[in-house]
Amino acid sequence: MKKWWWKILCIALLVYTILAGLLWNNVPRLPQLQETIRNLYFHVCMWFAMMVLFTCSVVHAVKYLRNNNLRSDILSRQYAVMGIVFGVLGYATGAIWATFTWADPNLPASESFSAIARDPKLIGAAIALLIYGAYLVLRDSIQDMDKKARIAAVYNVFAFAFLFPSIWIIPRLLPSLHPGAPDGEGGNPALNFKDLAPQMRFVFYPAIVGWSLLGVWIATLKVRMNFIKEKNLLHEA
């Protein structure tokens, strides 16, 4: 039970998030958002989960640079993989949300989508995900295990350092439709008390924890599978 409590908590929080997020009839129905505001529990919370996973990844990358333990390298890679997965899910849910709330009904669909795709927030998020995608390509292009682990760890540190400017800083300095832009009231979307209705916080914060725990859970499973695969290869050798 001591090893499983956080997994049980993860399942309970996600069940609560899905049921309350989709069925709880107390969300504010703003003119532009209406029911789409429920996507906050998925889009934004998956971004937070992505940040947690990338943070775990860079921590293990630094650990590898300090101790040269390949276990740290494997953990760093799997957390990065899950961070990319949640990043893509966050980007997809955000892009879909934008098509319903940012699209201009007076413009053709292609022209409206083109304007949305040029939003600084979407561009910054896409660049960050591409940088981490290049991290995986770089790893797979190197055959020597120790060299691969060291170069990947160094790249991981730089990728994480670029993550904050591309997602959190630069988009806030440029005109954007996304909440928190300088042409609006500013602030940190979903964290500023002016940006989120109090009743939504009862679902929003548990959702962040639930999605983050799910990402960690899947990453640990992938790490165990990796270890089992390596043990089988050693036995065959």
Given for the second form:
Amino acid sequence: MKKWWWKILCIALLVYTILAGLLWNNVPRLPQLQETIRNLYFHVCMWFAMMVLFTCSVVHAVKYLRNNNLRSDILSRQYAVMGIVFGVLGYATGAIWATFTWADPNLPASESFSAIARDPKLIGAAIALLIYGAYLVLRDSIQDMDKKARIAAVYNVFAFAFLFPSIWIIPRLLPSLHPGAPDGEGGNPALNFKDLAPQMRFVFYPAIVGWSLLGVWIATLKVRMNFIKEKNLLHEA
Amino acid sequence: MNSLKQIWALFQKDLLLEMRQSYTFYGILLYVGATIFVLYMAITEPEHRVWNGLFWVIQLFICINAVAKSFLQESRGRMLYFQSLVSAQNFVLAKLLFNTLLMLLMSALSLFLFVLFFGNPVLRTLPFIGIVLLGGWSLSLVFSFLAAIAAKAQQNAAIMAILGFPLIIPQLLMLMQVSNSFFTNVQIPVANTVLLLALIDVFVIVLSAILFPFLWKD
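Cool, the form predicted alone is there; where's the form predicted together with its partner chain?
Next comes the full complex, and the chain you just saw is listed first.
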């Protein structure tokens, strides 16, 4: 019970998210958004989960640099991979949403893309995915186990230290389509929580926790698999 | 005091090496010249936004090529020798200093060539030169550290590009925005962005000094 209570919590929250998110008749009907506003419980939560996973990854990278334990390295890598998966899911859910809201219905979808892709939040997410893609390439290009772990951890810390400022700075440089940017200038790095209808928070906050827990759960499964695979190298425990 | 001496000595060593093996230096000079000449063949009289965009992208490529070899040229044996003599922080700071100097030189040169080939659309020249030098410094700092990572991973300059391009995007955006404002006579406040750029540079120096020791030990 001590170890798996959060998995039950995760399932409960996600079941609640999907049921209440899709069925509960409490969302405001806004022009242009209409029912698509329910995507908030999925799309935005993917990004939260991604940031949680990348943060876990960098924490374990720092741990590795301090204790040189290959376990931390495996943890760091698997969290990064799951972060990328959630980032891709965030893009996918965002693309569906944009199709119904931002895309010009009179043009083919591909022509709206170049206008939408310049959005600061899309750039921030692209930076995050490119960084962690590069992290994986760098890691796999090195043969020696310890060296691989050390160099990858150094890059992980360096890149993460850049990621947060960029997510914070870029929205202030470019106009955005996302909400939270008054008259398209001086945007906000995340969502402007004041804009959110109060009754939607009853689903939104649990959804964030639920999706983040799901990401962590999948990552821990992969970590355990890798611990077994690399049993011979992780001799100490 | 002692560490300042060490940094200075390492910096002098790099400078001396550069002068003795001058082919690398001339190699970069040729790279700058050839790239801008190819660009000149490809495009005529670019509009000022295009001029600006091309200028910074060229800076990016020049920086990768100028800075890449700074750690690659050190052989394993020589690195071990340095390890017994100086601290990791001093070593990386000396490298940053040297690459800064190199990149400032290359930035100035490429600006000169750009003006020569593509004309000078800049209306406020002095602040523009300032931002070009600041930009060259920012680029050289970030890519110096990535060069250290690439050298340790025994990889070439290509990995520096994939490691560095996503990281440099915010700084490039800020540099382009600031420099764009010097193409008009309208006074657009840029002090905050310039300050932020300088802060990021300091941040990179601190981060390099903290992280480089982990890269160094074998």
